[in-house]
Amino acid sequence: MEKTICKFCNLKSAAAKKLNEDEICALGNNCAEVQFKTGDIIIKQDALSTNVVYVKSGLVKIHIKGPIKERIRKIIKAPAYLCLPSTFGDKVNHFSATALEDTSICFIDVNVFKQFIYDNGDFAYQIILDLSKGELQNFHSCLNNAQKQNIGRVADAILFFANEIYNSNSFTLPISRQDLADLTGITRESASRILTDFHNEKILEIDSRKITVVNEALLRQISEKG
């Protein structure tokens, strides 16, 4: 771990740009940034929770264990806090988090942070608009599973790794089959299935991990008609 000089970092959220100059001095001081490789784990479900987790940069999933089978439930790409109603709703993490590529984590004390919404209400109301962001992005994401076919849901997230993730056509898919599957709430067998008919009705190219949106209009077409 090392020290975050907080006031000189150009990848500071939203509501950190809020904090005056004593805040964002205590917040250097309860701060560490931490480098993570692609597979590390950087929070483990069920753990004490005693930190915010915010990355800074990099690429990270967010997966729980359930009764049955894991599930993916969502692609955090920087710079984002990590699920903040986990954060503050119990003390120990409902969630692990796992690096997709190289990333930057600062652990934060959520004490401090806490005493930042206390006293600083430009930066509780950055942090409320995270937390309805997220909210928002929940809610479409149930909508979807619950109302959309398997292949809808795939073409779902190729366009959210096209246009959310890489903002291009053309990409490396930082997850694995199996991850997909678990991404959509379908079985492996499924979505290594839609994406070769994907690739052989020429609405992607795809070479191994590397896929071109080559007709993004009929994609978009499937995603909405699920």
Contents of the next structure:
Protein chains: 2
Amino acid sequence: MEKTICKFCNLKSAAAKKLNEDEICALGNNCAEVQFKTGDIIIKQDALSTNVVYVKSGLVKIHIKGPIKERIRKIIKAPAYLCLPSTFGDKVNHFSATALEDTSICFIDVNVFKQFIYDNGDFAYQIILDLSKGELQNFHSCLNNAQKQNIGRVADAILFFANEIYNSNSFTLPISRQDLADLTGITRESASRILTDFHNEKILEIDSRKITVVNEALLRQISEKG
Amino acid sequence: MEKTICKFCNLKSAAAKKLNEDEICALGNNCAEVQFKTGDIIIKQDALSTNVVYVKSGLVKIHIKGPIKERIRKIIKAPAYLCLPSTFGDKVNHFSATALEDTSICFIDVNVFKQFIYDNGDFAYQIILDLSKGELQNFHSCLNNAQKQNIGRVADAILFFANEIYNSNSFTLPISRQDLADLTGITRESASRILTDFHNEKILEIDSRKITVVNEALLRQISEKG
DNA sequence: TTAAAAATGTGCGTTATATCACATTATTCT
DNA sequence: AGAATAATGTGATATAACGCACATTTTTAA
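Could the form predicted in complex with a further copy of the same chain be shown next, to go alongside the form predicted on its own?
Below: every chain and molecule of the assembly, starting with the one above.
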């Protein structure tokens, strides 16, 4: 969904408010742009809603209360849709979203979005392409998680942040060790141990959350081995 | 994607052929309906293609060569789209599809599909709803697989066939034990053992691939426990 | 600046599950 | 029908990873 832009926020702006504890993130009509700060909850699992949500700028984690424990499903980097109409099919969110850095979010009324689809075939087609592609990518990320061992998954996560999010071998991890564990589906202790191992083997330079990939080739090798 | 019907197969019918070993499943133009028998390969991973593929009737498994081993991603029951345009973004399939029973497949030229999107906003919107919903369902099925133990996953798979595919507590499993293992991400031996356990605990009646759910309540309980 | 709270690191026993080896049962083919 | 082949069942190990306990470090708040 890389090349999509929010075509709606220029339309009208409705009254917008951030999500409080028991509040609902649905807006009345049309579209509104809202600023979130690091750590703010953007969408809350099980809350009611009827908006299309678009990440205009920033970084967001999608997380879900699984059958056993919390799981981070993915990290979304702007610009991208965070959720589309049927995500709210029953008007209840099935996931939460939290800002990992200062983030600007567009809430688009689902009827506005629908009308836009009707009027703009090329836009509709692009959305379909993006969704279909995303679905396929899910396939493969699930596969990775399912088949690789813990060490390979952590390697993947580090490479993901370096290459997909920050385009740099040196970055500050935007999430905690626990989050890294929840993202890769392992325990906090295992995540911690593996990072230490990577440091000892001179694959990573680690200073708390500051990470530098020293030996990317080896990291890739670990990822591929599974 | 339950309520969608193939709106294309009434247009024109092009020359259609089944997939041979090294053959390509792409059709020239427009749309063609092709019959497949149980076990036939419908789509082959890494083959070239430029079609939208729609399952008009039958049952299909989507499987992928993972980084380590084969994995069954999901079972698709007609009517449903098997793949959409961007699945072929690079014109190479990233998965295989195999018929689990006699199946009728529509291959739709991507340009025909695109034009239809342009002309029919309601259709486009419906596709978007379906895709978005499917993506979310993937979320949760991944979660299940990731967090539950083997026994819970097998319980899920059995419940899936009973409730989603056959709507009956008595059915013939359309896949082998190995496939069941690949579907749940466990080993063949584990799958086998768990089925035997279920039989001993009088949860299932098992006669080779014929399965009867005797104690669905207990099966659900196992599924929920993880 | 210091105390309290949160996050992280690390050793160790336990356990679920993979892996290996082989027996048994189905299925296919001639 | 009978042989060959494939699929399935099952015991005995090996091992990756979890879970627990607690030490240490970092962050937050007062």
